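Shown here is one chain on its own, the form predicted alone, set out as structure tokens.
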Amino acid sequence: MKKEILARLVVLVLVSGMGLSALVFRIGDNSGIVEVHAAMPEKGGWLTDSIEAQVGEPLVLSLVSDDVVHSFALGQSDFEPVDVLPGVPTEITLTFDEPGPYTFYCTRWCGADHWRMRGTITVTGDEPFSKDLPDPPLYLQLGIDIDDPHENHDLVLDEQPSALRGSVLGLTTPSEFLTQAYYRSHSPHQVWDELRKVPSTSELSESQIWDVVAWVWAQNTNSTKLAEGEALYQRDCAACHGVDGDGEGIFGAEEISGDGTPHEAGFDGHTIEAPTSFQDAGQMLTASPALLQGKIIRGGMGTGMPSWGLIYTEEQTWNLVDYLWTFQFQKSQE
């Protein structure tokens, strides 16, 4: 009970700097200004990772890398990062309209342990941050533990679902499927098994059924959903879970030895898991799209993934799980 009070207390306090207000860019201005060294996370990552700032003044930040290039990225925001080069000062002036932690990262891949480089602006104004705390994420509502295993290791389908073909088959399935709170609440395996229920699909084959499926789950999505979850999966997944979702990406290789038993984290001491293959059936098939959103914004306790609660929005989380689902889905969507 107290690990789960916790944990419900963590993910709030992730989540609480979600919806922050717009942030104004600019180059050059040269008062009060605030050094951050970058350098690759063995060598201390953000040497500066704790900034402070005023509402409404400007917050002038010089860049500067000290070995290999980095970048600087502001989380939940349309700040667009900025190259940040070995020797060479980058000024970038930052505004903020409102008081409350603003997270900077690092979007360019040097190593395993890349996504330790993380920092703090906290911005303080005349009012305190008083903003309502958001609803909880979909998985601690639906009293999901996303920490307890859900695969099958027997779920093995001959041949890829297709929501092109499902949406022919899928015609008159009863619209209560169709709806978003069912599709992220359920596994694709849950659909498919309550599907062979339902008298307008019981007659349908299995993989037919997985086709129906794969078309419930391209109701739920669209292109442009999926063009900015494929960009958000290749620029700071694909380096750990591979380009292909196989989990064989190049540094989440460096993780685990020859034998295929988890190496040490040199960081802390614990060892860490090999990258989730997000083409594996018995994986994916398994999970509802809450607990993949919950694995994306508090990260695998023991794994090595990292926690994205506080990078990203929540609309990003969730068009980065409905990118996930086409490792699985041949898809149909324009």
Given for the second form:
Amino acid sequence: MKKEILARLVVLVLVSGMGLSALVFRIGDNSGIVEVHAAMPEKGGWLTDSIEAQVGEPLVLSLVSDDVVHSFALGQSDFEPVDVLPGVPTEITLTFDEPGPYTFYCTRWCGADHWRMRGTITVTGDEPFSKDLPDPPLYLQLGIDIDDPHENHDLVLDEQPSALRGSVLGLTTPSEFLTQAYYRSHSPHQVWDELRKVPSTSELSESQIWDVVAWVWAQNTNSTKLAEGEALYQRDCAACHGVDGDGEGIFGAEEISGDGTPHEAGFDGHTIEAPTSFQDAGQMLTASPALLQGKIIRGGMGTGMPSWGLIYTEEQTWNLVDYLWTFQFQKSQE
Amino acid sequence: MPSRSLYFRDLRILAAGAQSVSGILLAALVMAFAPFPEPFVEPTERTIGVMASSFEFSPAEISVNPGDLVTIELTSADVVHGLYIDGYDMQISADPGQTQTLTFTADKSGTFRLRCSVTCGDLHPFMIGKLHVGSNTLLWRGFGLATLSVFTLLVWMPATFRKRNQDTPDVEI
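Having gone through the form predicted alone, I am curious about the other one (the form predicted together with its partner chain); can you provide its structure?
Following is the full complex, with the preceding chain placed first.
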């Protein structure tokens, strides 16, 4: 009889011990690690897409993909994007110095809706979020309506303006044309009109004035800025706008749904328009850098163009705008 | 002295057997290692665009001549895809909008499997293709060796052993 009680006890300890040990080890393992799953946006995107953290306290994320290769990047920061691979958890540690909302996003193309794959990390601290808003972007300060059609399809140039040819003309361009503020707030076409009125250009042909415009544009950028702009363009823009800026990227309007029929409505019911061609002089030469910056920051509002305002720093946006002009003006040999 | 004559006869049969065994071995070695008779084509440079989409390569079969300098431009149409070439042990991966290139000299002839090397969805394991360099030597060599072994098993061995059994009278010891 005693033996039977002993045997019952052993079985009881074994059974309850198995359950208890599973609980104990699970609690011991998962201290403070937030598990984030990445999936194609049609299948849910980031799970979870809203994370909370404290100022100064390390936030440990364990990232794993449920389908294809994704990547985790943090908007407006120096954080180097990490790949999120299927079946391979990647652990990263983030520490925030300032309270506020931070946007994280995917940088590896994971389908036609790749750019929708974003999430927010809300960082709270002792101080509340800063109430002073940053300066509004230039297009708002200038009051530019970025949806206003600005195309001038009569504007067709015989050849691409060249900054190099413009520089050898030996023209003493009035200094007001060379300030950054002037460059950012005027379209090439406006600058051309203004230059035409300057007495020193009266001898020049129309295409030579375009060369001077290209030279003015070249004065406002440099190879480092262009290189960063190009890297961003290849990573985030080329899939729709095309590697050559011709608007015929692999996700162009016809190909966007994959089965041959144009993508009439996304899953939120909006339409997708054909991407702009940056090789189109009528489009590009009538747009000012401020207008292009506005389009990048805000996005296309129902055209399929994402908004990048929460992703790029102001510097990155300007570098990208600088790069877009290389589809219009001949690249100067350095 | 029956045992003595038996001994000599056995030696003769063994020698004849050894001759044809070495003949078969020689044939097998030639099939496995001899240079493959192939028309020589002057090697050139080739650039081949490969479009990867879920879950296929287009074109899925690439044919080049031995010695060609091959550049593969991999473009992806939906998600990140990769391209791995068996035998050459090389791989690249491309995001949509970011064409990647892989350049190599096709110095091994035969047919090699192309695979997608980046997990790209449910049917990823079936995203495959082929690279043909010259003729499929491995296939033809294998075919030759298989034929030879079938011949050895079904024709040569029964004939040899029947002859040996006929030549050797039953001897009571």
